[in-house]
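In structure tokens, the next block holds one chain alone, the form predicted alone.
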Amino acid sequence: MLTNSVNNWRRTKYSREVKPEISGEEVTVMGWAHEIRDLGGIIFVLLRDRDGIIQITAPSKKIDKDLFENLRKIRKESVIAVKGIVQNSPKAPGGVEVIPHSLAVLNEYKQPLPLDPTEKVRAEIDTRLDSRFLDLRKPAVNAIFKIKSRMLHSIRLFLEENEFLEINTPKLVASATEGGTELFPITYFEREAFLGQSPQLYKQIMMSAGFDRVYEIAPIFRAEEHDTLRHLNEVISIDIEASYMNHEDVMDILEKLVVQAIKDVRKNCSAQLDVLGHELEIPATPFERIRYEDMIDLVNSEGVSLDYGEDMSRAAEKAMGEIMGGYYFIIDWPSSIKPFYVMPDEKNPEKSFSFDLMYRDLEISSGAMRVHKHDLLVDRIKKQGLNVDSFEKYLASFEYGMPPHAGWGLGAERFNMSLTGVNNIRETVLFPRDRRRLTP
């Protein structure tokens, strides 16, 4: 039966809910025709929904003749609804099948398909992203985003339980957050504006406003001309800022948050991890802390040239990943290569109270204790060659009692790479944006 509407059809069960315990019950399942096998006297339709696959088994001798013929006409990836009786079947997915008595074809799919959701024919990443709506139907791809959803849910719970308030900061801004040229300019009526690089300045202003602990989970935009497996131009950043804390305090919060998210994903996404073939281990705490100067020695000992005062090269990251494995902090970075708002060490101003959280060879978070004294902040802005006037509104919040504070930003996509085992950041974004891709 081909129909333009769901009419009185309503799903009663997702595939994961159709279990041997409900054998003999009538169910209504809805989804896509994942595969169809016509063996002459019996037709098998694998129906795929959000949660998995359920087998529809149609023996010609047990079902209506017209229904049997209509099942035979179904096209792969058509949207269908089936009513039938659950029956135990050890060879079927999940150990059950549905013997149909009613069928609704809600939409037929155009042939040929631009890619195969069953993955019998593999497609390259660009082909997949061009037809992302189909790519996302694959169980393995779908699993990545269920894990991401669970991770974000867990992080929100953790932060709320630790008395952080969720805030929403502007994404249209008048000036750079951290300086530099990594900005997307836009026309804002009669003047120029930019897409926000980070909520950093606004998070700090909230400390002056007395909010004490804040977090935001939102997109950030970086006009970096990278073309790597680890960079995108639009990503989700998980940011916190907390008053009356230093860098050690927020590092402690970060590692606890990471461990809770991993435990939550392991508990609630075991089926998705199985689909991905990824074994997720719970890391021991505290994470190891490696001083910047010791990191320099370690990578040099592996034959990778890196001088003091340089940021980590890709070769250095790979070397550290091979040495360390798992999660670890790199601390005490030189002040010269950190943003102006990062607090220098009072005893040795060439060093800063800053850290990066690494997962093997991947930086997933960066944070620090912040400068909270107005005059020192102005001095830092000037030393980095930035225009103090561009930060007028931001600096005003430091003149009327800004408490000491610290914070970090955690890349949701990079963290999800560590949770899922994928090695291309594009896999962790529904519709990735990079130098070459602005659609779909």
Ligand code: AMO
Second form
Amino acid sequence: MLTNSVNNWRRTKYSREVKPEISGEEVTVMGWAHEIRDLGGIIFVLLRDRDGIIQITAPSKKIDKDLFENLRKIRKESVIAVKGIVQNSPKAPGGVEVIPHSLAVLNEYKQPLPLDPTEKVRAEIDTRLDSRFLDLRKPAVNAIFKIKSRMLHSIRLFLEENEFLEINTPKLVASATEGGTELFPITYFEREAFLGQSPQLYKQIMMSAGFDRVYEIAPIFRAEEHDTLRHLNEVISIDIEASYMNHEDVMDILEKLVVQAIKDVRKNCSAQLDVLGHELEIPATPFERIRYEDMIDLVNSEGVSLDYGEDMSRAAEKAMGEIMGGYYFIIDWPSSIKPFYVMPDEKNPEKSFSFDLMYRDLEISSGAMRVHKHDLLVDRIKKQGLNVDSFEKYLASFEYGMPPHAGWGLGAERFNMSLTGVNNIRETVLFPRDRRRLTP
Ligand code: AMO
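After the form predicted alone, can we look at the form predicted together with ligand AMO?
Full assembly next; the chain just shown is listed first.
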């Protein structure tokens, strides 16, 4: 029964498509043998594919003797194809089963499995990540990636509808953008280079190039020392930049995009949300906008010490998460703790035209109106102790007609955490990269 190729076998239906309405029809289903129950006179095989499980029911009296014996020999997690007739069965999962007339075993498995995809034995995250291909077979794990796929699809659709052009910028770069300490140095022939921390400088250059509205969905690399549930060393950043807009305009875009993605996921991924047991609520708009200085007062009133000019500590994030619940913005950050490209408020340069979008205690996005005047930008680079020479090519684009502009970066994984309710960022990446993990 073991065949070496798919020969003339082709899937005609996914498990989710085998419904009582097609009772009597012949189908070909393909996937893994999830469970085999041999009751002597009848064998049940639960066949699992990408979308779910379908029951194959083989009563010895009704099917060919050889086929019955071959079904009996199937081992869990073998790759199988079954041809048969759909039949209503109130007792079967989904109210339907397939009575087989042919079977092909397409591949077998090595014993023992390093991980049980049926989740009978719960494994630690490290064991799961070591055998990620098996871990990803679990419905509650692959649901996260179906939601991520839909989320990215919805974001692309929204940005395209709003006249943003998708761009691709280099990931091998010569200098830092977000501060020097989080860079991964690499050897670039005879020179030193770095993995890109953010497309920041390139998306701004594209404003001078006249592209007006751009977006990029691509990996960013951060040499974060942290070993936390919210940080990874490689993540996907969803970045936008738009000319003739200020920070408030791009906050509105971000808010609309977030709500549209939530609605889209609710509508198209209800089965996955059910598997995850996560109730996804549509947030009310506009999201609350809390000034940085009011955030300080709020966390202080919760007994968390934080002074003006300090970045949010973990304790401050947690306190805000308790107070605020869903999505909210923190605005008007001090210029001193925001990157050099962030525009200071003209009336009070201590403050900047910047924002972070939070989901409970998690920062999911940050953005700002940018400095578009060359001399002010040089000044800001110097004030932050950075080397002006290493920004030469970027700075040149500000000398020949750079429009005012604004933008943001949204962390795909952190946004996905808010959509799926998982609390470890590693769950939202197929093959996560953290301080200790570089394989698989
Ligand atoms: P920032 O550094 O705040 O801003 O990054 C933007 C968003 O990217 C996500 N993120 C991360 N997620 C997980 N692990 C990490 N190590 C990590 N680092 C960043 C977060 C964060 O809110 N250039 C600016 C954006 C802009 O102003 O346009 C920037 O990179 O969700």
